[in-house]
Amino acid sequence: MQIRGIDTPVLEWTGDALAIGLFEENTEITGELAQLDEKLAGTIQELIAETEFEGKAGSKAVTRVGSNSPIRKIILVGLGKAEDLKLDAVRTTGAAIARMANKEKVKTLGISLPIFNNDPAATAQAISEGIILALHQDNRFKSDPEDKGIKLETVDLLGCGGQDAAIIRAEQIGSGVILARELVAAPANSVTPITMAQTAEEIASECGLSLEILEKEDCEKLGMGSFLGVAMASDLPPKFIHLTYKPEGTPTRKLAIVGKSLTFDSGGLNIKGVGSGIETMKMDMGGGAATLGAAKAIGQLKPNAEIHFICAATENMISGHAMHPGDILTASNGKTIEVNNTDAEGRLTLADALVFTEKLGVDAIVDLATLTGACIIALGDDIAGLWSTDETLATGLKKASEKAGEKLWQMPMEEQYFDGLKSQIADMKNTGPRAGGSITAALFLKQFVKETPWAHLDIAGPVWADKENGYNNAGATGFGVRTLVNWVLSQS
């Protein structure tokens, strides 16, 4: 499928789809719509009444146009109020008109939209964002799948002229959600800590990235005593990957992505019961597979920051060599740790993950995990919580994911709630009381980062929906991929 920026007029385009956006306050045909009404015979103002099409948004409508005509379909899309309208809504516009254009067997489509804030530039992207995020189809998995694949062969983007790079950016940072999306539907036995080792190889060689990866040996060596703990009992060997991207000539700033991966989470002998979503744990390395998916799309767009990327890779298993609740892990920076339940391990690989980063003297530090349950409660599927030592990264997290349209809402670092953390024997317990739990959990994350400023955000809602829902179709989202790559875009 091409996506293309043209300055064609709706009257001269000609294709198999035509499709119009229209304000809900704006439904009366005027102007060059009204000149391309007349010259398809009436056909617009016929599907508005016959359908009674408002332009509220998200309202869709199509029908066919006479056999003479060079267009052959009109698409016919709701924008909402004008003042309303936002970026993602057009992102979001820019899915619907691609997925009811498939569904119609349409090839060639032409989309006239309003360019949002006198910003061609962010119209085109943000309109190819939702095409290209929309028609995923992930079928790798399925012998005879019924959907076959995309029809559409071209897509016309009207009063976008010009706009190549914009598409070309959609298409890159696009290839990084599509990348987070299928390592997060994947299950445990295609994505482990091995394949996702191999993937980051693949990421380095095809985007110019330096890769380290340490092995089971290195991490011992560098004392990461929590990372192991959690994968003691896993037959397959850990991998702590370790991408970098630099720039060419001295990088604006230096900055460390650091993403959870759990390529599958039993619980260990804390383990998950029936209900508890066993099922679903594939999905516990959310946070790494955006961290992966940012590498892709940062080392296609070349930004003129250097940026790390870090994933600390393991199962959480059950075997005669399982940590047992009780235990107490040594981290890497000293900090001892009593396992008062072994099914909250995602921290306790982030710990040694985090230590390792703010080695590495960078900027700022943000880390993506699926690391609460009650984030979920508090959050709900949605919205992901964002926790933050500094306030400027802070905003700048929340601008980056606005303009992404991933919701981010902060949440406090309540210092008083790490008692709930504080153990007899050691320096602390893995888990708190369950109330706070996604509160306390960053608490305990940031006993691994000295002074760097640091972010936490806790993606255990969005990484995942169970139905369609704008751009992101059901299954994996490749939440964050989009907000961390606007983030580093903007330090650079």
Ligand code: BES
Given for the second form:
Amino acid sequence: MQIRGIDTPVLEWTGDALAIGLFEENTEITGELAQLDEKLAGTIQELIAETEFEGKAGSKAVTRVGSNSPIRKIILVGLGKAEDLKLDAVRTTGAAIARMANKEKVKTLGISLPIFNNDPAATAQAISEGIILALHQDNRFKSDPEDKGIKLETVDLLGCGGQDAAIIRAEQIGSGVILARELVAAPANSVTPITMAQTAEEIASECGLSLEILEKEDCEKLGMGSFLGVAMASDLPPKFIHLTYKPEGTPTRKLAIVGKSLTFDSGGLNIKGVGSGIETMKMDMGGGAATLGAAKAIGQLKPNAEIHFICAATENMISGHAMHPGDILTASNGKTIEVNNTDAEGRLTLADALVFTEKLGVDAIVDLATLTGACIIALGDDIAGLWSTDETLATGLKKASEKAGEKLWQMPMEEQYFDGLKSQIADMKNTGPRAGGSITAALFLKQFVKETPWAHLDIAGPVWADKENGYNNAGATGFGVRTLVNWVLSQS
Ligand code: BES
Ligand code: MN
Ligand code: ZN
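Having gone through the form predicted alone, I am curious about the other one (the form predicted in complex with the named molecule); can you provide its structure?
Then the entire complex follows, led off by the chain already shown.
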């Protein structure tokens, strides 16, 4: 499928289907559209009247145009009130049009939407992202998929002539989001610490990043007892992945992205019980998937900042080698941790990942993790929690997420709650009381970052979608990639 920005007037465009966006309370067609309607023998007016189309956000209508017409079908999409239009609604509209066009077996599609905020580049990018993300189908694990794939061959964005760079950006970012989705969606017998390292290797060679893989012995030498404690029970070797993107010139900033990368979380000896969603725990590397997805996108976008991508990948399993509940682990910064719950493993892996990252001397660290069920209880399925020690960093991430349409909500770094992690015998426990569980998890991580501005995103909710919504399909969302990309671009 090819997306192109063109300046062909609506009246002259020909193809299988033309999609037109209309604002609420403004479905009276005028100007160019009125002329087009005339040319199509009143089809558009008729469609509006027959379907009582009011331009409400998310509404749509489609009809066939009489034969001999230069356009086979007309698709109308409602944009809601003009003053309420957000960039993410443009993205969602692109997705809705693409889904409809695919269902209608359209091969050549034209899209005529208003330019958002007088910004044709942002408009073209958002529509393209919506199309690419909505049409992504993951048939890797089906021997005979019902839906044989995309019929769309070309999509013309009318009024977006000269926006090729924006469309390419959408494709590059889209490839990162899709990588993240496919990593999360793949089961634990397919995506393992070994394959995650291989994926990093592919990104490195495709996009010219440098890659360092620390094997178990390397991690031992660095004293990563916390990460390795989690890795002990697995038959698979842990892989500590460190990808580095360096720009051509002098970088403006040095930044780091760290992702929780549990390719499976059984809970360990505190094994996850019935109803715990253990069968969904292949997605426990969603933070790492977003990290690798962002690396893939950033490797193509080539911003002027140096970016480090870190994934401490392992499984949380049970075996005779498993850490016992109550074991004391020593992290690479010397801090000791009483593991009062082996199911709070993500923070144990992140502890050593954060210590390693801070030693790189970066200006800011952002970690992403499917860290706590408590965060889902607090914010629901669609919103990630944000904790930060630095307001500038928090603000930058909130702006980036707003632009991406990925929802974040800042949560308190309530120092007093650290009391809940006090241990009789070690420097801290890895688990506190049930109440405020996502906050104590963030406070635990904070023990492993000394002074670098740091932010933590708990993405346990939005990493997965139960049903299709906007440009997200049911399943893995690739949450975080677009926020990370926007944040990095805002820093360079
Ligand atoms: N990976 C889970 C968190 C999770 C739960 C992600 C549900 C997505 C959906 C994490 O490792 C975990 O098990 N957390 C425990 C922490 C508890 C033992 C303090 C939890 O949230 O129950
Ligand atoms: Mn767990
Ligand atoms: Zn986990």
